[in-house]
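A single chain, nothing else alongside it, follows as structure tokens in the form predicted alone.
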Amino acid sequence: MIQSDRRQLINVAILIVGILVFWEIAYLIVGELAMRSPHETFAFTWKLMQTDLFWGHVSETMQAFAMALAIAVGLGLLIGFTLAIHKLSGDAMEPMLVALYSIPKITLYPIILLAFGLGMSAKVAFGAIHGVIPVALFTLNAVRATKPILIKTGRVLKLPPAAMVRTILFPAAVPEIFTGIRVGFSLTLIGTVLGEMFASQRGMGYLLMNAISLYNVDLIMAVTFLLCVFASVVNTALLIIDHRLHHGA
């Protein structure tokens, strides 16, 4: 286990070095017109992080993202377990969920705005619809893959659906469910930032869109860099936990 974690950390370090080298090469090719070097981006990001205005935008994004992720995970688990328990419903709804998942979510944004209006609620809703379907699909397939002997045991004990989920299905399906949550995390973050870019006056997405409109390359690079770092760090931690859960399974 320790060697596996160490190997993963080494791979991450190699990846980071490779990204920085590629970034520097791309900067040398493209030039100052469209990019900044890693050193220049790090320096500007450090100055940006010392301003209260920046942390206000970060707080807004994290608040919206946390609520969106909680809704996506909660609703995804509910849908997944419900469809898994009712086999006929699961067989009928799974293709519909896959089809809905394939639809570009940006096409739904006008509907989200009409339903929730501008502000926090629209960002939360737009983030949640990105993450809920992966969680639901992974949960559905995880429960389907549960060993039949466990399900038979629950039926012999005459467990009600809630107790069946709590004591048998959920513990057995945790590794795959966590994989769905990891995927849902990334998509929910994307949805939240996109929501801020198109209909918000606060948040990292708004900051990024404002920088684009003003052609502020330094700010564009800094915000993009911070979002990538946040997503990469959390995803790496989630991936390590995911591997441990599957290894233990």
Partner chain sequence: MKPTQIYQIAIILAFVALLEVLCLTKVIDKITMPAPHFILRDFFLMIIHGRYFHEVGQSMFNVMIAFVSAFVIGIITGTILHAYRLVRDVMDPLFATYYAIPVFAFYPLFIMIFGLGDGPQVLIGYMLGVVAVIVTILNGLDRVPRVLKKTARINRLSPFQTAIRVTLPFCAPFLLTAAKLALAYAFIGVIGSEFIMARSGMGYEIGHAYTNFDNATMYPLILLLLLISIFMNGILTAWEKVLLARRGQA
The other form holds:
Amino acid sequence: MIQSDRRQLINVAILIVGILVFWEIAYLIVGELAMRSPHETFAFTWKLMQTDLFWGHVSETMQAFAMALAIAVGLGLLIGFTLAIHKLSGDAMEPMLVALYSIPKITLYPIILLAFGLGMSAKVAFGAIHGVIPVALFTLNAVRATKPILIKTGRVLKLPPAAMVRTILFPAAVPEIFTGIRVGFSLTLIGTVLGEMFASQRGMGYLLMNAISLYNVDLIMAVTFLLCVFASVVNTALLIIDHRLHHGA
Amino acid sequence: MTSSAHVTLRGVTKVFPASDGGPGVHALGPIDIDIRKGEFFAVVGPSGCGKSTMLELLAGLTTPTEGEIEFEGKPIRDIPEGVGVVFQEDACFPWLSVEGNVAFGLRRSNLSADEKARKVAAVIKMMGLSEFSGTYPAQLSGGMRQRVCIARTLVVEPRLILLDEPFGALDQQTRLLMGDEVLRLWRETGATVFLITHALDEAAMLADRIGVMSARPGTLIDVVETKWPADRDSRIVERENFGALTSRLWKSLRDESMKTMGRMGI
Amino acid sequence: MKPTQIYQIAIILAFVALLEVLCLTKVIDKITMPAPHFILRDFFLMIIHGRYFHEVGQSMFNVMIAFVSAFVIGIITGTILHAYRLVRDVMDPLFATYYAIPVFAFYPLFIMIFGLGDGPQVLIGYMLGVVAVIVTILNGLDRVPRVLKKTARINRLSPFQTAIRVTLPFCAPFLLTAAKLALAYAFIGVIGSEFIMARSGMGYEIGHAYTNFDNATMYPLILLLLLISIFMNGILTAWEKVLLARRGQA
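We have the form predicted alone; now please give the form predicted together with the partner chain.
Full complex below, order starting with the chain above.
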């Protein structure tokens, strides 16, 4: 176990070095006009992180993101469990959810904007619609896949429906539901940032869009870099928990 | 006896190298045995004794660490010509119909398309699958799928047929009936059959000779002649000496099986 | 008709009817959304007059390029990676976190590198899709039963023949799943990029109509986009169903 953990760390290290090398080579080819080298980006990011203005944008994004995630997870669980328990609804709605999942949601953005107006609620809504479908789909399939023997056991023990969900269906489905939340997390973040790119005067997405219009290459590189690092670090942490849940700690 | 030997194993040993460069696992051997031409030879042994490794060696799927295997007087290097294998697992190609699966065996032959179609149809008929030639494997039962695999093996007219617990996944009644089928095919094709099984009664019912293997590393600790007539079928189990035969196999095997259980900590 | 289909049609009709009522009762105002029957009328007018056909065609062309390149390159890369365990182990953490990374954040960078044109849009669509294809094909290749590989060897197939005649046919359902993902991501990438910043294309027109409060253009275009992507996805899903049914997995 420890052996394989070490191997994985080595693999991640090799991967990071590989990405940095790729970045540096791309920079050498593309040049100063459109890109910055890794160390220039790190330096600018560090400088950026010393400013209060930057942390204002970060906290704005985090607030919107936290709300969007709460809505996505709460609504997703509710939809997932409802559809899993009512079989006909589940069979009918699952392909529709999958179809919704595969459309370019960004084009629905104008509708969201028109409905919610510019500002916080629009980007929260946009983040939430990105995240809610995976959470719902994973929950639906997880609850459906509960081993029949567990449900039979519950029935033999004469559990009432609420206790059945609380003591059997939910615990049995937790690992898969968590996977759904992990995927939902990433998509909600993407949705929130995209939302900020168009309909906000604050936040990381706005910072990125603003940098584009000002042609501020340093800022574009730094914000892109920070978003990638944040997403990968959190996702890796969630993946580790996910793995533990699936394979038993 | 040697003149009619179809397959010869001399000092055949297999050691699987350990991944960490250690001493490795001595799985099999040394094994010395001649399998006669046209014989039905079965091997029984405790689980993990290297039975399947022995079959893979004969099929050329793996090479011996030491020793020599000859098939029709030529040492086995790669996959030999004239050898067919039926595995325990479902080896049907799920994307091909029964006909497509059987025809897959003839892919390499130089026969004309007509000739191939005729052969495929004949083997399908022989295996009682004519009604199902356009059916896909998923719609067939486990026993029927195994028939498809046997048909795919037979269509190339192998002179040596290797059976790796082919009925292991089937229920007892189907096993007995499939046993009859295999005996019939063995008589009709005149091929040498080498069967791996863990079921003592199956070996006792089907084979001319039965090799009993020890616990790992597997060596042959007994070779039992059944002396059954060639035109036998599953009703052979009614014979008086069938019980004695099975008992003898179990007597040779009991201690070995207990060693295996001990190793697995059961 | 199956109960699930009746259910699905009922849901869609109920949803449209609800919108219609909300619009007619002015709960949803006209600036936000015209009533569904207006959208439908504008949609047919748009089709009849062939408005935006050029833009739609251009976007679809880019979607196809992104889709085909993600699919082909993904399958080739996945097949090669499958053979090299060590490289795959190194790449695995990247694949696992890839979809957490906001790929759209790279769009500005690509515009600066390649200029504002079709290139960056196709690249985003390709980047979104290719990893999904690689992961799916690896998953499929992992599941090829050992006994089928042994059967290939017994039948003396070369490694190339084994890939063409055994492993890839076995993976066919996975290839279709990969195609579905690549197509969906190509749509999201290309249309999304056009929407963010472009000079033309379907996504651009939607964004442009939004800025000009031109609901008579925006909603029909969004409807057309939804119909196209659901239709393409539906074809692949139907094909997938046939394959899975043949293998007794549907």
